[in-house]
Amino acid sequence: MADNRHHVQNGNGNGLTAILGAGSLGRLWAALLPTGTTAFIPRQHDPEENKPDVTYRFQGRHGRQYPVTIPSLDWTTQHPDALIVTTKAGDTLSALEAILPNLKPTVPVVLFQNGMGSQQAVAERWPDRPIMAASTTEGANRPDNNTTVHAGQGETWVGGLTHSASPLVTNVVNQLEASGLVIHEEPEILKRLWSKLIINAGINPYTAILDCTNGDILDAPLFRDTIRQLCLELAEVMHLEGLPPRSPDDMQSQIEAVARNTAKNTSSMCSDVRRGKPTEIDYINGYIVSRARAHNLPAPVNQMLTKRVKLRTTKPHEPQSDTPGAI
């Protein structure tokens, strides 16, 4: 692959993918989709995104680096075939409120948010649009503002949330497969999102509270003393939500395995706390608390973790790397 693989993009007939959210994950997709097929949609409140072009160095899985320049979408001349949304969960609804009036109502919207709750809010706000959710285990981070690293190879699952989305999932998967990443159609995307939520809930808040990498939580008293109860709470909520049963032991084993396998990774929540930025705790453990309350259940461990993470975000720290996702 040539080092100057990405110049300013003009479109080459493979379908234009607009990207809302120029963080690590958005820049990963922009770098890997074919030259000429992507454009960022700038958000007016974000100086980093509100530029004619977004330029950075991209480091692929095998260490090779090359410059990437992605233009801002020109609404007057460009008409996206798909929109992928990689904003933080708490920003998604307001970001879409600002740009969806410019987008044809038939264009698929693919949501890549952590946790749960923001996807449902978008689908409820625009029930007639083709709204999809994606769950990914791809890893990307930004060691500095000018560099994006594809830090871990994974897989991505895409499924429809609204009625009009289902017939379009195959086309979206085909479009995203041009990145070279592994993409799957997922008819039961909510189950897939819950599976990732289990991992997020069992790793992210502990790393944020303890200010540590994923693997370091395993020997921490806070984790050892509460992880069993956290999994019990998850199992109860999932049962009442009508999801397939999962045993607390199975959940705990999976959480611990992921923490070991990603031992040196810094979670997005820990990174946000270190940078003094809002976290996505309301869409992870906070979401579990809200669903527990809807079923008149207590969820004391998830509630405790939610409160402790929020307390940590009131104390800004030194800037750190920006790593999306739980792992």
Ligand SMILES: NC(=O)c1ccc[n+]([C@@H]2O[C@H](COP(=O)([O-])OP(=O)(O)OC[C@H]3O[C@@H](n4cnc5c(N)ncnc54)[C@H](OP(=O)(O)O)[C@@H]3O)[C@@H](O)[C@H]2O)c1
Second form
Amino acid sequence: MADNRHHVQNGNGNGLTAILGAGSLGRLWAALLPTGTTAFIPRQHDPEENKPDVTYRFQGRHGRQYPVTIPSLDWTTQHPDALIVTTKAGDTLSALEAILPNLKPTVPVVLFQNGMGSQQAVAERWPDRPIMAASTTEGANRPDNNTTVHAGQGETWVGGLTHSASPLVTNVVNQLEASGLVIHEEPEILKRLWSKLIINAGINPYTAILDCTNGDILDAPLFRDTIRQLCLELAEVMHLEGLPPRSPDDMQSQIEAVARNTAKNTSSMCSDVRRGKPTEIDYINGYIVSRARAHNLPAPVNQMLTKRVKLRTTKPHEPQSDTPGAI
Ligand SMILES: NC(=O)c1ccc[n+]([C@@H]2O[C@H](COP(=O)([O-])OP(=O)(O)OC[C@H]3O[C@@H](n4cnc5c(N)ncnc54)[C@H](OP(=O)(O)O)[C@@H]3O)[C@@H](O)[C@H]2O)c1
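Okay, that's the form predicted alone, but what's the structure of the form predicted in complex with this ligand?
Expanding to the full complex; the earlier chain stays at the top.
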């Protein structure tokens, strides 16, 4: 199916979604939302400059491939009804600093970053804007520059982080549902982000350090020797952060079950290390370390994993072909 997306809507209630971050997840949303309702916001916003369209092949869940062309947002004529932010956690604040002055202060901003810390930084920086966070188990990757693959079917939860966001969550959920993906309103989005953080903290750093798929961590001595203590640290920090109690045993069982169920997947962190790209470790295990520190607690396993992942990213690696999933 040829897909010409040049007739993009003007917004103002028509459901125009602007996407900041034309990577795997941004391209997934752009491909699945209805034709003509999305536009990418280019990296360096310059209203005078003509930005090229983003063109790629999209492979859906059933293997069907089709070409997609998404235009760049024209700030002079288009007014997004929502902004979804699909940059990596470490890029998010600076990316938004560059573009938010152009966006009406009432437009919802939906943050899709994994981990924790970047969402709070954005909500604190713009407390009067409707800032939302999303947690998704959808998986997308780019096996090459021209192809985006919907690698794992999941679900997405959206909830408000700032006061003015809450009344707008339903509208945003309706707007995103036009993609055909499963989207839920989540009144307790921080709790949900923590649930995903537990899984990410218990799988991603091990795969990145051991350079292996999710399933291969389960028998590795590094994992077996430290996972119990990692879960104890998570439970303590969550308790001190005022979250509902979670038993370390339950967390460990859940981490191991996800590693088993996604045994053949390569985590995004392992993939980032292999490609020599910055990882999101500061927003996963590094976030646990910083919250532990705020409560005068040590978090030695999270600290050791953070340090070892960072050591891996300072060394060059051969690019490898892999299939990162949603973890
Ligand atoms: N992929 C998934 O399946 C998935 C699932 C759940 C959650 N997530 C989360 O979603 C976020 C994005 O993941 P991803 O896999 O899509 O990462 P990605 O492929 O690296 O995409 C991030 C994109 O953001 C762009 N970007 C960075 N700074 C920018 C700026 N200042 N202005 C405009 N664009 C900018 C990057 O451009 P360059 O390439 O030029 O740097 C890149 O295209 C991460 O936090 C990830 O953990 C991803």
